[in-house]
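Consider the single chain below, provided in structure tokens and representing the form predicted alone.
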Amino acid sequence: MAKTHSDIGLVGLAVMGQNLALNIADHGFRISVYNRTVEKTDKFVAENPNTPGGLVGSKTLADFVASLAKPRKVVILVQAGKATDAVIDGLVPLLAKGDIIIDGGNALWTDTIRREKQLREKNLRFIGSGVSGGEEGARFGPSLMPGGEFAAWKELQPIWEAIAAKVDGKTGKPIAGAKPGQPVSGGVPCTTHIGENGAGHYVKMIHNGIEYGDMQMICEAYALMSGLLGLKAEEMGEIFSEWNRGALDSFLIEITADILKQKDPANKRKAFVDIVLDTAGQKGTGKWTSTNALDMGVPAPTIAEAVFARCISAIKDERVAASKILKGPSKKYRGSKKALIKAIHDALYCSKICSYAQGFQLMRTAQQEYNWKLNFGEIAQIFRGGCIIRAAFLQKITEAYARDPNLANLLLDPYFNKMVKQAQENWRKVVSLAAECGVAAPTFSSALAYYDSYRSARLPANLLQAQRDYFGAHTYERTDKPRGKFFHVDWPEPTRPQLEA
């Protein structure tokens, strides 16, 4: 029998929203669809006669809701911010009580808890889900990160569990030979609740600030085999896709291989990531990520110095003229070819636990200050598969969390400690060449000071604190005293030199 209303329905036809209506459409879920320009619905509609639920196309707000099976659940995926609104604002005086908004772009997480707060109040149900895996995971199976009341995750979650990416339970890697029409079966989905109002878009926040961490890694990598050994992209291409083949097997190093190989569309003979111009964008969850960090004293400094490394790229003409004026060492690197290749994997290696270890440690903290309950282990399950960070070293964090919920930070993780005491020479020695050879590796470098100051029983701050007690009388705590009880030194007036009049 033929259904009369749809399943869910999608509001926004850019190509993530064709994409993700596409996937729900191929798992054999009814899809009504809306865009405000509607020779775009018409169109999407036309172009897409056979799949397997069926899409449905609507010219107006109200004919869209109306196509609607109850409780009616509608994705939004439109821009961020005042889009979004705009579009809730349109859909709620068209709905009715219990029916679920689902915001599947990349919002910011105090405005989710914002219009759930809004929306429950009411009556209405919002789901803010972080979605995953750009255009190709969309399409195919994307992570799926949602937050809000369990009651509407239920409701949801039979079309999430079927569209999302999924992972063999065992080993943790993606299954592969999703096509259209013909969805993956078995394996784990990608995607569980991950808590309350914000917990989602939180968690896909983290999510890009630890992708920003990973790919300025990898971009470190590369500078430091073409800046220190002169590699050519092709030889450095094969190198990657050597190391995809180890512990490092993840999307990013996969494509990086792949990019690196690459030639010049128009001119077959250069590599073509030698012509693309080193200025590299970026859309602002890693800004969030970073400011959240600070907001919070949560120490991420791996994932800041990767928003900061693509804010110093943008600033081209600036570094063009200073390469002119400013001058680094003359030192070149003389030693063994594959001694340097091994460390800087290593290096690699390292950082990245670090990196995780910090965006993990920030998602503990939030969930605190926003009184959640996240599944540490689960969330690494879910990036297992269909998300941009996807790697073979998230099944460790997976199992890293399995023996201890309550593990405070990844590197105390018996895994990640042997790891990082095999590798640690080598990641020093890539660190401090690096420095001698004038090549930046920020994120290498801060990754170490991070992984230093984490192992040290007592850090410089003592001095701080009592430079901070003298000159603003902000008090410190004694070595020889119980935490928590506050003294003062009553300092004497600074010597001040004097002004010749």
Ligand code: NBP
The other form holds:
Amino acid sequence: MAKTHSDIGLVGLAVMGQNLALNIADHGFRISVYNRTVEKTDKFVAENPNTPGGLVGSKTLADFVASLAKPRKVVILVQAGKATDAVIDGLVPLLAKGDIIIDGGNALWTDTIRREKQLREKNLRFIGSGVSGGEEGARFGPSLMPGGEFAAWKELQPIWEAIAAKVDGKTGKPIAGAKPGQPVSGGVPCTTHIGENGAGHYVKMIHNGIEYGDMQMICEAYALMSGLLGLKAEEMGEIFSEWNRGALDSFLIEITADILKQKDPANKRKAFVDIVLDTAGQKGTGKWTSTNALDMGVPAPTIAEAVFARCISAIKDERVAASKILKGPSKKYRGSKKALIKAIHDALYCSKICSYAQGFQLMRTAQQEYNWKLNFGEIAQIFRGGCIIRAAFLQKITEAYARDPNLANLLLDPYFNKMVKQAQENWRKVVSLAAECGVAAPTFSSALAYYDSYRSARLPANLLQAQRDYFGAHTYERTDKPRGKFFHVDWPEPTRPQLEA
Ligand code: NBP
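Structure of the form predicted together with the ligand, given the form predicted alone:
To see the whole picture, the full complex is given below, headed by that same chain.
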């Protein structure tokens, strides 16, 4: 018997909304759709008349809500921020006790905490779900990171699990995406209840921060191969393809290989990457991650460096002017090409471990701050399919947390410890060479400094704290007394330069 009501509704028919709606409909769910600009709804429904579940277009929010089965489930996929609040405000008077709003946008997790609380006071339920994988992911299997009340998640779970990317339960390898109308069967869905209120959006933000790090590290590997070895784009493309068959196997390495092999559509003799202007944009989730790291006092320098690298790329005119004034070293690399390529690979791998260690440290601290119970192994597993940072490497993180769910830092896991031990000589060689030859490698060097700081039983902060005691009477603790006992020295007035009479 034909359904009289839709299983779920979706508001916002831009790129993400359209693709997610088609994914849901492909899995046999009937879905109602609504968009502020009605023509978009009409066009979308007209263009997709034969989905397995069925698309129902509504011209008003009231008709849209009336078309949904109870408890109503409404996914919002509009611009994050004010637009999300506007849509929620429009929906609230039309919904009833127990209905569920699911925000699939890139919301700031503190907004999600606020919205969940406000809606709970109105007897409505709210799930903030990270959706990763861009347009392609939304269409054929994203990684989904829902946070909110567990009972509300149970209502959403069958749909979210059906549409999410799938990975092999044993190997963690992504299972190839479905074609329209042919949903993936089997495998572990890349979604799980992340935690209460803003936990899902927080984890999605960290995913994006890690993504910033991964992308910048790959760019540094490219800059070093080009700057130190003079390799051409096509050759580097082959090297990235090779790397994609080993420990660095990942979506971002794979697309980098494709990009480097691509010719300029306007001039087939040129490499496409060579004609792209070197200024990178950003939408803010990397900045949110870094700001949050500073707010919580968690060292995440590699992720922050990746954000700053985009900032410095953006001041193109200033850099061009500076390049005519500021000189660097003239030293050239004269060693083995093969050895350096291997060393760059190892530097990338070690830096990646540090960047992920920082991302997971952030989640670990946030769970204390917000009283969440995060399952880090599961989080790494749902990052394995559908999302931009999907990588073989993540299986190793899942395994690390299976060995020790309370692992203080990924670097302390025996596998990652061994990998860094094996590769660090090469990592150091690359960072030194970059400095000697004047090639900027901010995330490689920042990750190495993080590693060296983290493994130091004693840092120069003894001197720093003494300076603080000197000019601000901030006190200090002693190495020969129990922690928590504070001392102060009555320092002499600092000697100031005497002015000539
Ligand atoms: P956009 O972020 O570009 O938002 C466009 C949509 O928001 C349109 O449907 C638009 O309706 C609607 N909208 C706006 Br703008 N203001 C509104 C308002 N006041 N009331 C109602 N609707 C309003 O779309 P997107 O790129 O598909 O992204 C959707 C969400 O998913 C965002 O939060 C984004 O950060 C997140 N996300 C995007 C990606 C990606 O790869 N694009 C990946 C992961 C997550 P209109 O048609 O009437 O203008």
